[in-house]
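Below, in structure tokens: the form predicted on its own, a single chain.
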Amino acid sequence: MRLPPGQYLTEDFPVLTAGPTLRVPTDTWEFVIVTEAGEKHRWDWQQLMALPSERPTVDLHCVTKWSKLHTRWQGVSLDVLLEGVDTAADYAMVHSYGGYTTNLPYEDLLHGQAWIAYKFDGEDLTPEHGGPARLLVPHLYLWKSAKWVRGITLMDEDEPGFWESAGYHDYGDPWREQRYQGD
């Protein structure tokens, strides 16, 4: 077992949440991608179930300093939701219901690193979770894996989300952790 440093490992999954968990109905959940030219793309529910899903199995580990292993998702990756998407944007923000934003490179959100997950451990993402929809950006701190996530503005320019506007790191890379600006 390898964790990153000052990680130490749960088996269960702790809630942590910059406000109150939302639930978000299926029926009204939409998921849009604005490229940095404001060209749109939607999803809603339906039209993300019908889309070719994966299975990842992934580590999480969070800022707080816990680190969850081989944990089992399904999700459509970020891959898929970006074919044909005309974009030379270098940045992304991300959007969930509630108002709460990350930001990370584009780059990051691309090759199979992120997914629009909706199941956990072969049930449905609870609320608690992020559910119905978050973000899983695995390889980077939990922060940036939105939950209940309802769209990414593709931007040229890097700009802060709710926790880097705090004094997050603007990345949050745990092997090297880049927990706080500065690190």
Second form
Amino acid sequence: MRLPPGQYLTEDFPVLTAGPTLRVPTDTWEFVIVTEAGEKHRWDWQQLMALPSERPTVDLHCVTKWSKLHTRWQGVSLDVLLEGVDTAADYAMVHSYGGYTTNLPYEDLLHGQAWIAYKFDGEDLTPEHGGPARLLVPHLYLWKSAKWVRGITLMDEDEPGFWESAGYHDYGDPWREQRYQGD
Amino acid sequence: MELFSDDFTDGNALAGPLREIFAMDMTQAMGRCVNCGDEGPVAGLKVYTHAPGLVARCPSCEEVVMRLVRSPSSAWLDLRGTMSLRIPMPVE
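Any chance you could show the form predicted together with the partner chain after that form predicted on its own?
First the chain shown before, then all remaining chains and molecules of the complex.
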């Protein structure tokens, strides 16, 4: 078993949140990708459920130093969602219900690295853990895996999200221990 | 969309962390929210502590008014949600 530097192992699933837990009904839920040209691609819950899903088993690394290994998820790969999206963007801003944001390079959404996840351990994702759907990008610190995800804006230029504008690292690679700006 | 099961504490949780930065107790400072314009003491904010930093929200409108991130070598204080802070000072 290998852990990134500075991390400790936990067996439970701590709940971290920058605000009140949101309950977003699936009948009004939608996910929107907006390209750098302003073109919108929209999915409602039924359309998301109709897409082919994957069942990744991944390790989670939170910047507050806990890691949880071998977590089992189900969700739609961003490769599927971005397939028909015409873009040359270099960056992406992820938006959540409730106003949370986080940024990452566009490339980090591709090649089997990112999912819109809606099941955890075989069960519907609970609101405490970001249900009905959250972004899952486990190769970056967990603040990048935005809970209650509602959309992604594709951008030519990088912009900082909620924590990235308050001292946290722009990229957040746990294996390089990129916790804070300057790390 | 509905908010529920808030896991926050009051603004007195900011007393120690802000005392690290300011030379006085900031919990009695009066802050005005950019979003809704309401004014109230820092001690009255809703503070979410189970997060990568401290997130203080306006008790009236829930918008973020203050974020405080403490790294080993820096304190990051983001006040973009606060229009002003009126800080009580000793009368000269």
